[in-house]
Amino acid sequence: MKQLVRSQGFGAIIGVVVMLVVFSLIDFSGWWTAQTITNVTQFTAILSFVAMGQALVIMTKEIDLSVGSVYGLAGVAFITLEPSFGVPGSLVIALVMAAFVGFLQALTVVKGHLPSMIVTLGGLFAVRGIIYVWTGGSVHNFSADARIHPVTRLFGGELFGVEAAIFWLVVAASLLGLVLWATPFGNRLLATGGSRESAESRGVRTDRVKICAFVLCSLLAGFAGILTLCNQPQTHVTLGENMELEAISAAVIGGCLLTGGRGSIIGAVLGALIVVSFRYELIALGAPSSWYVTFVGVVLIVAVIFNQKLARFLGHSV
């Protein structure tokens, strides 16, 4: 019971625990049918991707505030520059453009000292306007060459009996979460967060761990918005909007501490399935959709002061 305690998901444990008898309680039929579940589950696998990222780049005591902009920017590209490139060299590019934006965003937060949340956020802006530009507001769809495409078809519809992202989000997650618990990058990577001069003492390169997450944050963002592309091949330049502040309210519902040094993998994960399942629920219910706003500003913040006392309760500084 300690370890499950110690767990650095415990929070999001007991958050989906809860969230799954009021569920139960105010609408079962509704809640329980493989419809229902088939939907939350496919949208928390692409909201997880995002989050994991996120989760990456919190615990290094930075933020991101862009993904929803690489995650629109790298779906574009796929769709866009797949008749030049073909479906693989696409995927490839918008990976690769992804990739970019976070290690420019990087380099500028640790080499210019800024603020990760004013670069990011200027990132943001910068890159919904080259949607902008770039698509000129306009739909664009794959061919339908592309969309029975083998790699298409690899990473949307189903893969051994289960959804694409489904899949994926297993092998990523399961992955990030070794990395994260069983390599010294991983340790360096909490150990930036939890206390940078320390950290330095110790011979980690801090800077380029910050620069390594934030990289890794835009990837994992733009391969989600590939996922979503070769489900729904179809783009619209407000593709990933808002996506950052769900992102992040899932990586600190699933426990990580905005004051960096502590979060999970898995954590972030079952922050993302509290995420949608409330949103899937209240538009099942016919509830208004600020609503789903209200809520995710109020489960931040309780989040955010139940992990704050969780990790003074475990000794750690907050």
Second form
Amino acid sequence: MKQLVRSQGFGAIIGVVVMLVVFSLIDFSGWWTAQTITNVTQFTAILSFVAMGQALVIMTKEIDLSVGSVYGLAGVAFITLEPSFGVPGSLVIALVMAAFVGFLQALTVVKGHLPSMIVTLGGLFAVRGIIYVWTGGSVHNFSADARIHPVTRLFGGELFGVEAAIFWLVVAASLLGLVLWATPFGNRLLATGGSRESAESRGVRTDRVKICAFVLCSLLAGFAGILTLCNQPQTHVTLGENMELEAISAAVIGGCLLTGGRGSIIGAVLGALIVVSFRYELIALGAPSSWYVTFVGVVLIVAVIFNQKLARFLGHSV
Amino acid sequence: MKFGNSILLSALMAATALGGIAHAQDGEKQYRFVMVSHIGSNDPNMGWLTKSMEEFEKKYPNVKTEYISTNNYSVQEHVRLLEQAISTQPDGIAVPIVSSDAFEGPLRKAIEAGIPVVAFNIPDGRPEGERIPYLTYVGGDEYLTGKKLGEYALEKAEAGEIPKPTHVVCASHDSAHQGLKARCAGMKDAMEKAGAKVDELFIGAEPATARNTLQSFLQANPDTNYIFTVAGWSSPWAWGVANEMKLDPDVDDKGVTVLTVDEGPVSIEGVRAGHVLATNSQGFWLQGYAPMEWLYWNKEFGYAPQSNILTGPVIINKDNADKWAELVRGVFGDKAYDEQNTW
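Could I see the form predicted in complex with the partner chain next, after the form predicted alone?
Everything in the complex follows now, all chains and molecules, and the chain you saw is the first one.
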């Protein structure tokens, strides 16, 4: 229990509990239905992949604004390359492209000593532009054969009676959680974000750690795009638009500090759950859908204040 | 009657344009017309406009046409593009009046400087005398698009082919777009007369977010039995959400009925597959071609039309969808057409 309280995702756990209590009190019969829970968890899973990657980058004291575009690029590549390379081939190429974007941005940040906010902002526009040019502004279709391909079914639809996206989220979050808390790499990642000079003095090659974080972040965003399209195989040039902001919000609500060195995978997932749940419930309660944006803003600010106070209360430096 | 006249005038113009009456001749005066559009390369409808402008250039080699647009749409960005275009002193401008207030200043200055302006796709919705003094408006009527589609659905409901509407949701991807709001308003006026409740829902343009938003609305409003998507490409999302929720969204006498807009492959194939009741054409090809033609006639002969030129709406339903599919295939090509059919 003491360990739970001291964990970086504790603020998000409190946030989810408060949210569930409030939603249950005001809309019990609407909120606690199989349909609502399925919908919320499925979209949470997609956002969680992007948020987990974002959390890793934020932990290294950087930020990646390009994840929405990378999500879109991987999705578009997956669908448009399928006729030439088949489902497995296009999936691999799409992931390689996503990883390459992450690698290129990371290299620019660490070798060029440039702020990641600017580099990835450039990445956001550049990649979105590539999507526009590539698709010619058109939506694209997945062939009937590709829709029933075993690989497509593995990542879309249901798996063992569970929405595939949720299943893969559990797998990915468990693996990433293990990497972060039980491997030297996780230790180096947090050390890089906590104090770069101190980490380097202990032999951590912080540049490599940051490059790994950016590549992982892009890979996760690309994988989220592929999961989405395996489930609903229709591209659109707007695929992933503004998702970077939701992912950053989810990571921050989940306990990541923009000052680096602190954060958690479970926190990012819970942050995504909060973001998606708010959108769902506000609309269900009859609020105009635009209010969601306002609420995310308010929740984000409240979460940052709460997480900082919690960290200070627990004796962490922030 | 005014609507009928406008359609007649549009048809006449189309015949004139496609028939190739006028021919450019050597030594003729050179012109440069600019279309400053909100329909960017992220919108399949851009193809109609740019292709028709290419046709125009073939017919009038002494005219150079330019198409400029923005993908990340904002009114400010559109105004900036417009001001840039005006500063190059073109011989004519075609522009959708996405925001009357924002466009008034630059367009009045351009008109005062002798640059003729034709509004296309979206008119200045203010009364005559108050609106920007452009030559004419060429395009569909967004309000009528919603209204005619609503009235068509009511006809079918009366005939017992689809359920009578109880609650209609107008799913819009852009909360600031006057044209989309007008489509919803037209649908609202048609449906409320029949006693149905109508809600406008901002779903955004990102597919996962849009589906999540629409699903929560349908879950919270189980009496909703009509979905009107104000973009053709979002109709498969709406159908998919309703289908996943087991709301029977195909066109029959039960469940949910989906209506959409545009003459793109997604919309037409949705109708042909029985997923969508109806869509519409607002004559996109003409919206690219006719403004250029009027600018040319104005510069060359001083002609000025005395009323708006409506190029739609024309209802596309299961009876004429095959014919429309053939036409659109001809413009888009088989490959692009099939790729864009996301059903």
